[in-house]
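Shown here is one chain on its own, the form predicted alone, set out as structure tokens.
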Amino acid sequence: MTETIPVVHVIDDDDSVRKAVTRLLKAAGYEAQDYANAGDFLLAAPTAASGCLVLDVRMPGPSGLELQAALKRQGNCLPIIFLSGHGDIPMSVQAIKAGAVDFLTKPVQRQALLAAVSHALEINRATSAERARSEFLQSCYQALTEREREIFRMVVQGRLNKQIASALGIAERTVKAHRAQVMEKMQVTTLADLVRVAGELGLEAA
């Protein structure tokens, strides 16, 4: 798999601020794209992209906080750094409670912005890795047969092969064969790993 290059999306209706922030980010080595309003971003930005947002709070049309709420409803997990020219404390509290990474005031200091962007991209990388791990485990689990899933659950509940065989009315060697298939398909080598995977999948354990 090739890793997607993260993009810092700068959304601000103030042309001078938007262009200055975008230039600063590009000079620091980031891939950056700017938008004059929330609508332009929503029309142009892919929902599954990696990166983060540097977002103005007050804009004509949907505000930054309204865009944050809309993205959350869509399941878009791009981290958000807010910029505000007003330093409104209640607004900053609202933004942070809704999941914003940072709330910076204009004129934004170069180091403060770059530090916030670095932190936001690190969060995005971690979130993307967790999502990829979850999708991978789900695909492995979907590859199991119904009987293998049944045995998977019983194994992580701590039942012995002979107990599983008795409960299901099958031979113990058949349980062993299914158990080996479960381990192979879930790509684990130890019982401890299988128990951890079951926890990640949200399967019940004893």
The other form holds:
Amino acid sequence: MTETIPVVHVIDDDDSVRKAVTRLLKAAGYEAQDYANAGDFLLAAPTAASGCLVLDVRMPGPSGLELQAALKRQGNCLPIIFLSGHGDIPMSVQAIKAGAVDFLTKPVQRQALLAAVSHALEINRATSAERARSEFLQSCYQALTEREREIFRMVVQGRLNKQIASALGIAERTVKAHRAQVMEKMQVTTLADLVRVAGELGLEAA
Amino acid sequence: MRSVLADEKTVKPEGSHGHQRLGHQRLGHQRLGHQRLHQAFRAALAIAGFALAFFLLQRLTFLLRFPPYERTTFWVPGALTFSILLIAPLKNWWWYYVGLCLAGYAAYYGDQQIPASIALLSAQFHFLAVAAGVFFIRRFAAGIPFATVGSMLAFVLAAVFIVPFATSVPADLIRLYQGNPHVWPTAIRSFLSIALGMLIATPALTTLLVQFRNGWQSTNRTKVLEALALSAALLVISFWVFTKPAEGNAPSLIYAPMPFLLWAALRFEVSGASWALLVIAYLSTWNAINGRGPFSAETPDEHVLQLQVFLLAVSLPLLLVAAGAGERRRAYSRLLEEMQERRRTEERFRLVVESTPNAMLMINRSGEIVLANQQTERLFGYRQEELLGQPFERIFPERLRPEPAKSLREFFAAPALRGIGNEEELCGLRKNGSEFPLEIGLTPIESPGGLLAFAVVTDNTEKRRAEEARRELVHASRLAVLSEFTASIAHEINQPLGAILSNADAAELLLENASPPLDEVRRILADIRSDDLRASEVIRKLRGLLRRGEVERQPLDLNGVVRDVSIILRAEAHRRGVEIILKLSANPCIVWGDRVHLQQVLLNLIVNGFEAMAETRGDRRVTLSTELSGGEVIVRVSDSGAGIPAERLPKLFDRFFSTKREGMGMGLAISRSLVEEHGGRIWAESPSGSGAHFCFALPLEPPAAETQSDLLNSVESLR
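Swap state to the form predicted in complex with its partner chain from the form predicted alone:
Below: every chain and molecule of the assembly, starting with the one above.
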């Protein structure tokens, strides 16, 4: 995927807090966007993938935790930093369990906020890279024929060409040709790389 | 005589015992015929009785005639007419007129010297003369005859001049007309005879008749004995004086009865003097006729004149002295009664003052204590002697003294019921130096020594303590309610603080740039300022509510109170997902009240509404409205919860009544007491399907000049 500038989405119903946090993030050099509630965010940036969320826990309408759950259901994995008016321990535990990057208490220290944001963007970048590679491998895998996928699976299971040929009832030479095709389509050169890719694709001993 | 007097008893115009008794007997069958019969019977009895008495007296008088005159020394029957007309009501006079005509005719019946027509005619003259005398007395001396020197003088004038003149002159004229040669010599004597008879006998007969009419009043035994002794002494001395032969009789002897006459006049007053004079008159005349005593030496002409002059000279001063003695005795006994009554009143007053549980003081115009009851001794620890005559400021602590002194001055300037000083702060000072709260009411009391301030002192220690306890409770309850949303309040303060911090951080970062965006920094500073104000506003409102201050009544706008409370509760409403809607009256809703207490009432009602909606699925709304209605401000707190069952509505404001599991049941009870303290009322409504409405109404503060000046004062004091 192409490099997009990460955006920090600030969602807080309190105007002054929202404005101040957004301002701080911008001053720190981040691209920041603010929303008064969860609904506004969902309408404005439904598919945002690059960046992170700075989310007030308590808001009218859907709360921060409810938005977190909804995003997770959608498969949106933007990292979330929670801001809370007061350190509510059960709530922070719940949020962290659900995958929140951090849980900060207002008034939030600059270092803490910026560190959390930078950490979150790091995570976001990492997950984005991971996701890009897995999408690439998936597309390579999709390019394989049914026979090639069969042979791919058997190769990474460690079977020898001869064994594969006898199992499939084809010539060993044909197996070799398919195997070369797989290596080429999956853009690997060594068997070890192929095994790793299989691992990344989740093709275990199935 | 007796029959007349017995009759007089029934004749008495209004309310005599006899009359009432008869009236009662007749009440059962009250028929007009019976009454008429009764009236006629009484009239007949009175006529007959009077005629008989008059006739007998006339006959008795004839016995005292000095031959050859037909006239007597003193003529008593006229006194009977005079007495009866003096006490009889005007409407019954005709009875005595008829009786007089009968008796007059009868008296001369068979007397060849005087024709019947003349007898009847002289009776007419006599009646008219007496009537004239009675009118004269009634005109100039109202009330009981002879009771005062004044009425006695009027009587003497009537008896000595009017009646004799009117009686004798026409009779003399008739005689003159008839050609009687002896008219002139007899005229002066008959005039004096009538005057003497009237003068001497009328008081005696009148008092006798009055006593008969009123029933015999129980007389003092010693008085009776004294009367008997006096009578005996008078009879003895009179016999002695008037029966001694004229020869060798010292003329001064006739003064021997004087001491006894004076005795009678001073001790038995008019009636005593009158009877004593009658005795003297009869005895002297009788003996003179029979040629005994001091008046027997000269010719009959001389006798009569001397006797009459003697009797007149004795009677006139004696009767006036007697009337004076009576007047004085009555005045004295009235005075005595008044004094006793006053003493009784004073005693009652003293008992009341001593038996009341309050301390009571009397203070005179110069501020001195003139009376202090036992409770005052007990309350202040002084003995009465230590307080009397002292300035009343002594019972106040030094620092408070100007206030009561001022109140007292104002009290004496315009005497009316009023209090002293500032009730909230007024303290008393005991002898031992300790202070205690008290309350003093001043009442004006007129006393012989001038206007006094009657001060009722109430010991307010207990009351003040109870007030203190109640204030504690109110404060504790306020804290309890507030503590329920410390979290929200902290949040409400935290938000602007967080914003300030982030803004400051942002500004710092921006200023690190080579060319800092100053406009943005300025905007940041403006935001910081407004967030700071926002936080401090919440803190200020909160501090007001947390304070345990004195009650401060002032004119305030309920709209503002509602707004303040909505600010404090904004975060809590937010936390609970409740929307607070304000529907405030466009006009200022000025009431006289304590801001903190009214905020507390609203706080209780709103929190109540929050809690009522805890389980509510749909919209959670609390609507706060103010409304002017008929001289009141009505504040409503309406929630969109499930409402309250009708049977619970009346009990809601009772103490310890709670629908919440962890509720103490104090919030609404305290709200009620606070509202009632403001002269308002509080109630709840729950129309089906629209949640509960908690309402309270407070009297609208009239925009009077006084209030406005107070408002100005409070504005002044704020500066």
